[in-house]
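Here's a solo chain for you in structure tokens, the form predicted on its own.
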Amino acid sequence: MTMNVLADGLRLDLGFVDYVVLVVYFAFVVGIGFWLKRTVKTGEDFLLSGRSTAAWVAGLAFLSANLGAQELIGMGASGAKYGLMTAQFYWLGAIPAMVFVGVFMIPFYYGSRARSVPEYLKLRFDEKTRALNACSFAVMTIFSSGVSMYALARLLEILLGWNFHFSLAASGAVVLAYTFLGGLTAAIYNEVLQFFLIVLGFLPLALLGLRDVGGWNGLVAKLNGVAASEGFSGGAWTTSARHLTHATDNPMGVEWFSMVAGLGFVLSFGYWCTDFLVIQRAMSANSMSAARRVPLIAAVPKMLLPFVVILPGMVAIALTHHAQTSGTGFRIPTDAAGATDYNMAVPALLGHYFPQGLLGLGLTALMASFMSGMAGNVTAFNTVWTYDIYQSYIRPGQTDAHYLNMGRFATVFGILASAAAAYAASKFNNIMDLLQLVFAFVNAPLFATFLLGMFWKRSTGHGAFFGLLAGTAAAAVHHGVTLPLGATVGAKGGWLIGRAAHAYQSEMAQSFWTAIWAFGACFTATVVVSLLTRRQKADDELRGLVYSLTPKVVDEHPRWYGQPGFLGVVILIAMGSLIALFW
């Protein structure tokens, strides 16, 4: 393998044998889709994946789902821009929420039979909150897909030399290719495998780096004197949770109400019991005992993956430092601006440490993350405008035919609206910064409309409609009237009155902040029209909907340890047990 050093960072010179393992895999995974092709004969088969997985494949695409590109790059540009606490969009951003949905929130999603997150919705209040929802919610998807086609295609621009352009339309082309063949269950299937490829490819990574750096003492000693560098004291970038007295005191800018309320509660809770590209791994399990235990299954893994995705970010920081400071050695790839690129941080380090062969399963675990993300967002897109918006407002009474047609041409149109939205992600140098503004303009109301709706009766469907257009609102609001330091006015805030009223110490100190009003606004708003409004459904129509008014489901394993609160308990122990170890 040959590097050659560029303005913007390392061109690699893939070998044979390279090039023989990302073949392979591509050929792969379109022979998923052309093989299950046979299976999808109704619009169910397509979208839903029949309700017919296993829990455990189900689990794993439930984690893979969420593990596209905004993980591997983008919690590898996190862990370089912010150190260790970054871990706790896995510790406390994530596992907390994904006990609750398990044991609390499968049983109305599953047990009413709705086809997607919109539906329960409109079961739950009325048609035009679901309206609103799926609209929001289709926004969301592509967005997301669309930060995957982008990192995918950036990597293959610095790295390989490949142009851009050509790097998303061949991208789209392959995941279009599996998903219009073999629909949801074809990409839960490559989503178990990228799980595996990402695993393989990147724990050599992991400890490789590791282990230049001088071992877990050695990485601790070098970071320190990034902190140093950066005005923070020793431990800012190697400790989860010691810095948060002030926002000021770690690199990432928050503080203790911010990081628990902010990405504990709201964004957490809010992306993992609300957001449809997930929940609908769930939703395919095969019965309701099952689709309870995705979540938890999945819970185990994602404990453990910030040693595989984060650690690499920081050890791209470290060498980077030591690089600035001798003169010599790995450094991470700028920007046209010359600023530190930090979305590169874990493609560069694959070129400084991978020979060939294992720069291709590297690069094969790359594009796996971000195939996965743009799948699993895809799917999720075209099941919403299938079932939530053609069906319901456009042409509704079809044959099952017509919608499974529909749900494919959905497929397409979702992929090249991605495209488009991977333009709008350049403007951001990580990507995980974006994803969590987008999340905090719609999974952060969405979320308070929820927890009212299953958990107080009296909220009613004008109460959740103006209360996500409220949330929604003051989400936009925040934004447009803050920006983060050192930001200027236009994509990153400020835009409402053309200044900051108020700076922040980063952009997800923003973000979290951004989310925090749009829950409350949402939730006061909801609560208050709620109150105003005339109830419009029954408690009989609000049966399997309503935690008070649906019978307590008793789970179908025959184990105690099986059951899914003894395995919630004993996960959240297992998590606090990391956070304190990492103190």
Given for the second form:
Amino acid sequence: MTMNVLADGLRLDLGFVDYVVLVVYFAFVVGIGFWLKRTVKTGEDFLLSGRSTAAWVAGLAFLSANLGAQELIGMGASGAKYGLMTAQFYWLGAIPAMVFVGVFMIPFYYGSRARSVPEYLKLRFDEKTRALNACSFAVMTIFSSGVSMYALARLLEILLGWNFHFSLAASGAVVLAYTFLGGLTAAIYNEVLQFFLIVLGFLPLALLGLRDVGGWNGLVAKLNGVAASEGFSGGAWTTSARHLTHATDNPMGVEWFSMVAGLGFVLSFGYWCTDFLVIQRAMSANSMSAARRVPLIAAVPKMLLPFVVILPGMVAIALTHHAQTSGTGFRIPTDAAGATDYNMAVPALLGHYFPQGLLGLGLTALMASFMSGMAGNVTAFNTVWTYDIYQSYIRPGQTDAHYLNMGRFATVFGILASAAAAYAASKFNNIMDLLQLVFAFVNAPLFATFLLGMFWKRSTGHGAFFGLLAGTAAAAVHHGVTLPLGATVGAKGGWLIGRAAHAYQSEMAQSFWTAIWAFGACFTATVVVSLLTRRQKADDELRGLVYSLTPKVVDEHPRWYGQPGFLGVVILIAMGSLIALFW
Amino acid sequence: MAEQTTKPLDIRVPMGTMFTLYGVILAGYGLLSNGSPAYARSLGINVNLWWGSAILLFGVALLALSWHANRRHAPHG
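Alt. form predicted in complex with its partner chain, vs. the form predicted on its own above:
Whole complex next, starting from this chain.
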């Protein structure tokens, strides 16, 4: 997510008490770094948290590491733009994948000797597949962290009038201080803190907003007015699944197949099951049974987050619509071109409802979400850099103290590189958009590789490597020959043939379908190349890495209701009930 | 299996302390500013007082849980 041109003249009026709240937060996050410093003795302590984290702590960190820049601002914006259907990013687009990774995949990550996701690929496939994944992941984390940094500094400039360079330097320095001192443990502890801060800071926004519009029924009535004025049938903004028959039925412009297969399967499983940023949190747990519970514990609050992050956006658009018809009241700010600036929906609502005091808390929660996104990326980066790039290709066979120092150095380097990326983003907005596009191409096929690697012992290193390349190529080609409706040829698509062979209803639909094509191509190419090439690894070497060659994990939890499989079923039923309730 | 020599530090301690402090700051500020016209924006509700009290309870609960867990484990450690 990049915030291009944001509305000016949207200053929050902070009082002394708000600054006190902010300062307390910064004192605590840095303090946690100092407090944990003495627990960091080895490279594994620093980079992997010494495999000592309790399940619930790792679980909330698992959730919070993903609560980055896109979350509070972006999901609020989507709530205003697309309504409750946005919640599918938290339900269908997250929960099944989180259950799957906990029940089926964590045993391979945690049980093998792998210390990172790229290292798993090396053990399972070969060196080149690992190198491809490690390098693209390292670059991606730096840019994601840079985008968080940029968005935060830009937001503070608009909301508080703070100097852009100062905000950038200050947020970088705070994240550096605690990740440098306490490593992954400090990042995880702060992520848990940030999770509660985000909920406590934003829940009153949702509650006040809901009360203001006359409760849920009042919100539905007002949003039906929005739907009618945009040419959709009633309920288009307040249901999560009913209007998915055709892409033209809902403001998101997607239909049920791309929602289920694109978001619910390819994108969701590709992220939650293979992204080292989240997997690293699960791998820090203190036992196999705790590690398997990490994603399951995270799934419960994940399901409920839409009521905290999406609802305020829905309230904002309802109030805006009301103000447009009545002439007075809250409106979402507009950008320089006069168009509604959805990214400002949530920050503006914060200023609308929160008096001084709570305003400081809301603002702190907003800053916390950006910083947890940055710290998450930087701690994942330093591990992949140290173990998968430095130890593997640059200086193998050094002492643990050497790698601990390299991990610390990589943290400093990661923050500096993120700052450079943030400046690149402020200078060339299109470059960031293009990079995000390239990452989407690289990421889309990943889940096919892991699925085949973990469940089909015949898949080979060449198969995986060329499968990934084929998937990325398929994503690029699909993007290059299609366009969202109303877009011009260029970064939005169609660049390969100079026009659109197919027009999608929306950018969202285009990206869901790009993922579906990438997955299909990667899956097919991996199978074909694997069958044509010889297996490089004997069954013995694949023990613990492939399902059929691994003894079934016996969970330590003594009771049937604590077993991951049972918990997974309960969580899926709960998700299904939520979707049914808001059908 | 040998007990770990360094027990992981309990995150509920800093978290409980921070939220207790936030509760005190917000609820205290809410008390002082009770009846202020500033609360018109929050629909006439003194959200600092109410939400601050809720946060205070949450912070104290975290500290109590941590204290309780320590007492339970103390005889074994």
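Positions refer to the first chain, counted from 1. Bear in mind that the values here come from a model prediction, so they are computed numbers and not experimental data. By rigid core we mean the largest C-alpha set that fits within 1.5 Å across both forms.
- When two forms of a protein are overlaid on their rigid core, residues whose CA moves 2 Å or more are considered shifted, and residue 458 is not one of them between these two forms.
- Once both forms are fitted on their core, the CA shift for residue 215 between these two forms remains under 2 Å.
- The Cα position of residue 246 differs by less than 2 Å between these two forms after fitting on the rigid core.
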